[in-house]
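Take a look at this single chain, the form predicted alone, given in structure tokens.
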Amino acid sequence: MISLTATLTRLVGDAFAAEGLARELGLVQISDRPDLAPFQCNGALVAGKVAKINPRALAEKIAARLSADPTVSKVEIAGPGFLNLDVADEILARGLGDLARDARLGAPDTGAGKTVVIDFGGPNVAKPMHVGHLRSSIIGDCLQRLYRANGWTVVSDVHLGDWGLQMGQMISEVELEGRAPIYFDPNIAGPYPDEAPVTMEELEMLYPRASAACKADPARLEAARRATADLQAGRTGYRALWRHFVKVSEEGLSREFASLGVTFDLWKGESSVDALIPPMIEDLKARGLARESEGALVVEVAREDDKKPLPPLILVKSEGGVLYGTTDLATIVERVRAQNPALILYVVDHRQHGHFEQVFRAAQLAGFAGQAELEHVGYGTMNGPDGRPFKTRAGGVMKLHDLIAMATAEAEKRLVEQGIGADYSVAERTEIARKVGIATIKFADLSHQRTTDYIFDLERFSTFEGKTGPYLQYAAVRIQSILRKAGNPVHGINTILHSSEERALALQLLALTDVLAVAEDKRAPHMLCDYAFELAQRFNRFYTAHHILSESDEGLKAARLSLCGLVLAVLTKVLDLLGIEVPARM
């Protein structure tokens, strides 16, 4: 459906064109000062600078033309030439009808015919998920939901860390422990056991032990490096043991991601492009893009206009192993061949920006990216009340399932405080607490601007008041209750707006198309959070000001119930984009 801003932009553009000026000057946006008007246009100011004319005088001419159009109910000039606009009630009512009939509920079709690949920069094999993986998972999932809603073909990839030095560290640790010798006997080429020689719990202990040993002992580190190189070179026993590591880890990670409601289209890792690396390197060498430097093979990516020198991308280390940059470059080759995407997003900690800049430049130099735009969607850190990265009370890294358990326990406490679910079954109360706990975590994260660090305060974000996930869930459940008590009526949207509260609610509902488009463009989940909170606030003002179930005028009652139904549909949609489930009752 066409948004109100698009409709107004066309009208204002026509007015500028009638004055002999560029139609693009008529761009209308949602107002920064909604207390003055819901929409604004700053084109007269821009035209004043470009055409050397008085912007206020021009704004007066544009306003005069717009005043004659029935779509525009108000046009005022502010300051040196700002145009403040409002639309007629009839236009709002018609827009509500269009929104209610739209199967996509206002989502713009910005991605028609285009594919986006979203790389979650996933966890490493053999490591449990912890709070450090939370933001990538939540932000990445919100973006894949948003892009799908806006018509894109989305391919999401967990992109496991399964091919680096940590693999060699664990392989060599297993060998040193004397465990599973069949994998280390050079005279045995298989077959190897189907059952893994280690459990996920053992892997969780194995990796930190091996990592610490390598840091403490140069000889131990060298053994790990040799094991890594042998693994990547195809040694059969090492490959078989590595496959066990990956399978055991994937089973554990699948459970962890499922607890967050996060899914992926692809469960690939760095190893998936192993076969592409040799021909890619030969191609880069043949074209003079890769050269030797101190025994390593590198691609120079520095530019003359760099404010800070950017080191070369190392493809092959002196001992023969490849690095993350090599596999990331080959992964671009694979993705472009397989998906031909218009866009590839990497949802990874902002501290990795330098790495991605190296990889992206190398891909562009080599022509590997094709038509794809490559973008690092960085994010800040989730911190505790002390302002430092969130940890356990003992100071250790908090596992993800422990954080979810904490949030669920806090949700159970809040439900008791609110007197919610006292007469529900234990199973239903437990499920509601789970949903509220997950909403607490997700909204706390997504409501902050992605690029900023934020303080995770479990007590504050778990309340049913203020800008929180539980508050929005409760708002949706309240509307569900109203509609159930009314017998879940199905009515067309009212064609007349009877009050300022209804008008404000209509404007917010019809802003959804613009919000979805801008949130996509800026990769900004917090804009969805802001929208949902404002929608719930406006609904509460409408609910407080008007009779709904107790309204004696049946026509008015039906109209208000239909408005409730549309608010519920939109609020539920936006919460779903955030990965937040709405309980049936609370």
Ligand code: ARG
Contents of the next structure:
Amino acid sequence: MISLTATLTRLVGDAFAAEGLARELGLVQISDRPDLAPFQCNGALVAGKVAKINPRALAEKIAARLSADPTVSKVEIAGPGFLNLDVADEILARGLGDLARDARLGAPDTGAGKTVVIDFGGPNVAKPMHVGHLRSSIIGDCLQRLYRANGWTVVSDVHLGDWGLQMGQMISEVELEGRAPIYFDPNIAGPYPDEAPVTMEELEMLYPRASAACKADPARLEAARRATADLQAGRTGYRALWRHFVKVSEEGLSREFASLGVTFDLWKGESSVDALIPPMIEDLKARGLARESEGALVVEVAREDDKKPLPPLILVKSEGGVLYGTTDLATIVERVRAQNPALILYVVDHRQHGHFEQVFRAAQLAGFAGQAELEHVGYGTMNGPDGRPFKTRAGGVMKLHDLIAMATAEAEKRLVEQGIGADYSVAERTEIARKVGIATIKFADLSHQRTTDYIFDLERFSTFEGKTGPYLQYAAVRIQSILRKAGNPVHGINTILHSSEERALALQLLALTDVLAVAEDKRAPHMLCDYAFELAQRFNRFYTAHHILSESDEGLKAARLSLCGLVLAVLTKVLDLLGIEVPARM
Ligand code: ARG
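Following the display of the form predicted alone, present the structure of the form predicted together with ligand ARG.
Below is the whole assembly, all chains and molecules, this chain first.
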């Protein structure tokens, strides 16, 4: 469907063209001063600079042309030549009808015919998911939902950390503990037991033990390095043991992701490109792109104009193991072959910026990326009240399920405080608390600008007032209940606007297309949060000012109910893009 800004951009573009100027000058955007007018165009100022025209005089000519058009209800010139615009009520009413009938409910088709690979989640085998992976999961999931809604073919990949030194550390730890000798016996070449020698709980304890041992003892570290290289070289016992580690972890992780409502198209990992690495390295060597440096094989990625020195990307270490950068580079080769994407997004902590810079540059040098644009979508840390990365009370890493349990318990407490659900079954109350708990976490995370750090303040993020997930769920539930009481009428065919509150609501509803496009373009979930919150607030103003169910004029009542229906549909959709579910009642 065509957005109001697109309609206006065409009109204003025509007006500039009629003045003999470029139609691109007619770009209309949602105003950043909605108190003055809902739309603005800065083209006259731009023309003034480029063509040395008096901007105010030009703006007056454009305004004169626009005021003759029935679509435009208001055109004003502000300051040196800004054009402030509004559209006629009939245009708004028609727009609402179009929105209600649109099968895509206002989503732009920005991704038509294009594929995006989104690499997010990124947990590591044998380690519990921590808050860093939580942010990646929540932001990445929101982006995959948004891109899908906007018509992209999305391929999401969890990209497990399953191939690095940690694997060798655990293998040599298991060997030393003597708990599964069969995997280490050089006289045995399999078959190996189907049963895993470790549980998830044991793995989670094994890894910290192994890692501490390697920190304390250089000989242990050396053994772990060798085990990693042997694993990667294909030693059968190590591979068999490692497969158990991966499988056990995957089971635990998929449960965790399920509890967050996050899914992936692909459960690949760093190890998935194992077979592509030797030919890739040969190719890089043959083309003179990789060279030996102190026993290692590296790709030089620094550029003359770099402000900070960028170290080379190490492909192979002196003892033969490959690294995180090697697998990431080979994964680009794989993704380009398998998906031929227009875009690959890596939703990973911004502290890994240097790593991605190295990998992307190496991919460009080697021409691996094809048509794909590569982008690191970084994010800041979620901190505890002390301003340091979020920890448990005991000071340990905050695991995902601890955090969910905490937020759910808080949600339960709040529901009781609000007197919500006192007469519902325990099962329903539990289900509501779960949805509210998840909404608390997700909205808190997504509403902050992705790149900034933020403090996770459960108290604040779980209230039913203010800009929170629970507030928006509650707003949606309230509209559901109004519509239920009215017998769930079919909404939005012919909405007539009767008041300033309805008009404000209509403008916000019709801004959806633009917001979805900009949020995609900027990879900015917080824009969806801002939008949903503003929509709920405008709805509240409308609801407070007007009768709906008790309205005696049937025509008016029907129009208002249809507006309610449309608000609910849009709010539910945007919450869904945020990964937030709306309970049937609260
Ligand atoms: N496993 C990594 C970590 O825990 C994140 C992986 C991100 N994805 C990637 N392709 N490098 O830091």
